[in-house]
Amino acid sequence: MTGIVFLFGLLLGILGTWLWNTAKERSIKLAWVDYLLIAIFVLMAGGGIWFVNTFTEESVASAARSSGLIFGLLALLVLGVTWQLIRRRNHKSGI
C-alpha cells in the first residue's frame, strides 16, 4: 500500500511541476477556486486509488470496481468542470 501511495504522490508531483510550468510560459491565470477544485479532484483520485488497494487486498472485487468506477467519475467530472472553468476565463481576457 505504501508503495502505490509513493507511486501516486511521485507521478502527482511530476504532473503538478509540469502544469505549474505549462501554465506560467503561456500566461495562463488561475484563481483560488481553480486551486481548490484541483485539490478536490487530487483527493477524490487519491481516495479512489486508496479504496481500490484497499478493497483489492481484502479480496472484494465487486467493492474495489464500485469505489474505483465511483471516484473515478466524479474525479473527471471536477477536472472537466476546473478545466472549462479556467478556459472560459481565460478566453475572455484574451489569453
Given for the second form:
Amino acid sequence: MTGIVFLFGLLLGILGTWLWNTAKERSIKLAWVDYLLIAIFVLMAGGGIWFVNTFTEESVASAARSSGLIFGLLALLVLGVTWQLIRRRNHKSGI
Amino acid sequence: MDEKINRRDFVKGAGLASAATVATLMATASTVSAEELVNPGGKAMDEMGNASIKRDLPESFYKRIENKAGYIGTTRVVAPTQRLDAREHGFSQIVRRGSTGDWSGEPGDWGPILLAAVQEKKKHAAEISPLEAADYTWSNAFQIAMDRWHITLEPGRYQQAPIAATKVELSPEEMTARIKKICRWFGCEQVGICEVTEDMKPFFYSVGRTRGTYTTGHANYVDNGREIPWPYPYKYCIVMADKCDTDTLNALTGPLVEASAKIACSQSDFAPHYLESIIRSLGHDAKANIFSDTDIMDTPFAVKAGLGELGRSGLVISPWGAQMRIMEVFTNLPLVPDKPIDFGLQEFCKVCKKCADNCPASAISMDDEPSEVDTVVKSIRWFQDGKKCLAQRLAYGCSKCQGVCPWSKPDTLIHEVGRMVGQNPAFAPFLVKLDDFFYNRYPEGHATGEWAPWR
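Given the form predicted on its own above, what does the protein look like in the form predicted in complex with its partner chain?
All chains and molecules follow, beginning with the one already shown.
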C-alpha cells in the first residue's frame, strides 16, 4: 500500500505541476469552485485506488471491481464537470 | 524415395505416437518442474504468531461495561439450569457414537442426527469428482493430525510442570500486564481475564470427559467421566483469542475449511499448555483448559473477559469478527479481571441476519429480536440449533457464519471506519447494505483450487 500511495502522490505532483504551469502560460483563471472540484477529483481517485487495493489484498474481486467502477466513474464525472467549467468561464472572458 | 507405408506400419506408428503423447501428458500432469520442486511458493497461515490484527483494540471500537447481576456482558441471563455433563456435548457424542456404533435415540437426539450426518457425508463423497475426493483425502489427513494432539493431551496424559517452590510475587496489576504481554508475545492476539464467580457456575460442566477427541473413534470406548468440583479451585480464567486464517476459512464450506479449522484447533492446544507451564514455573497453580480436557463452555468466559459479545450465530463476535479461536488457562495467580465490552453488536445483529441467511443448515434464528432461549441457562439471545450446526459441519465442513459476518474483516483502515460506523445502531443498517454490496449477501467461498496448499 505504501508503494501505491507514493506512486499516486508522485503522479499527482507531476500532473499538478504540469497543469499549474500550463494554466499560467495560457493565463487560465481558476475560481474557488474549480479548486474544490479538483480536490474532490483527487479524493475520488485516491479513494478508488485505496478501495481497489484493499479488496484486491482480500481477494474479493467483485468488491474491487465495484469500488473501482464507482470511484472511477465519479472521479471522471467530477473531472469532466471541472474541465467544462474552466473551459466555459475562460472562453467567455475571451481567453 | 518412394517408400510406401503399409497399413500395418501405419497402425503401429500411430499406436506408438499415441502412447508417447499419452505418456507425455501423464508425465506433465503428475510432475512439477524442477524450479517448483525447489521453491513451490505458498504462504503462511495467519495463525498463532502470525499476527493479523492489532494487539490492542482501539478504544474507539467499544465501551467497557460494568459486570452486573443477571448479565454476562451484554447478554441477559434469566435463570440458571442444571450444569451439563460434558459427555452429552456434540463433540463427545461424535466420538462415542463413532467408536461404539451406537446411533440409537429418539428423533432429534444426537444418535439419529449424527448417523444421518455420517450417511450424508458418505453420499456426498460418492457424488463428488475425483479431484474433490482428493481434497477430502488431504483434509482428512489434517483431521487425523489434529486428533493425535487431542488424544495425546486427553485428561491425565499431559505431564504438567511442577509448581515452583519459590513464588514470583507481583501486584495484581503488574502481573496482569506481564501475563497479557507474554500471551501476545507467543502469538495470542487478544487476552482478557475473567473472574470465576458464582454466576459462571452454569457454564462449568458437572462431569468432564476422560477420553480425548478421536474423531475416527477409540477402540473399546468407555468414558467414566470426572467430576468437576464447585466451588472451583481456581479464581481466574485467562482467556486468549487468536484470529484464524481468514483466507482459508473464507472457503466457507468444504475440505479447505475443514483443514484450516483442524490446524487452528490443534494449535489451540499449544498456548494454554504453554501458559500453564509458565505460571506453574513462577510458583503459582494453573491448569490449561484445552479441547480434550475442558471444564467449561468457553463462550461466556470470553464475553466476560471482554473479548467480544455473544452474537446471533451463538459465537463470540469481537470487533475483529467471528473467526476467533478461544483458549483458556485457569489460575490462582493474583490478577485484575477485565470488564466486558459493548460495541453495539446486539443492535447490529438485529438488522444484519447475514449469518442466519447463509447458514446451509438453517440453524440460526431469523427472528428480529432475541428471545428467551433455554440452553445451559435461560438467557435472552437468538436460538442457534447446535445439533443442526454440528451435523452440517460433520457432513460437509462449514464456517459460513464466521466468514460472512460483516465484522470478520481484516485489520485495515477501510474496515476500521466500518467498525466505528457499525457500532452505532443508527448506521448499522447502512453498514449491512454496504457489506452486502461489496461482499454480496450470499458470498461465494474462496476456491479450494486456488487456496489449498495441496493443490
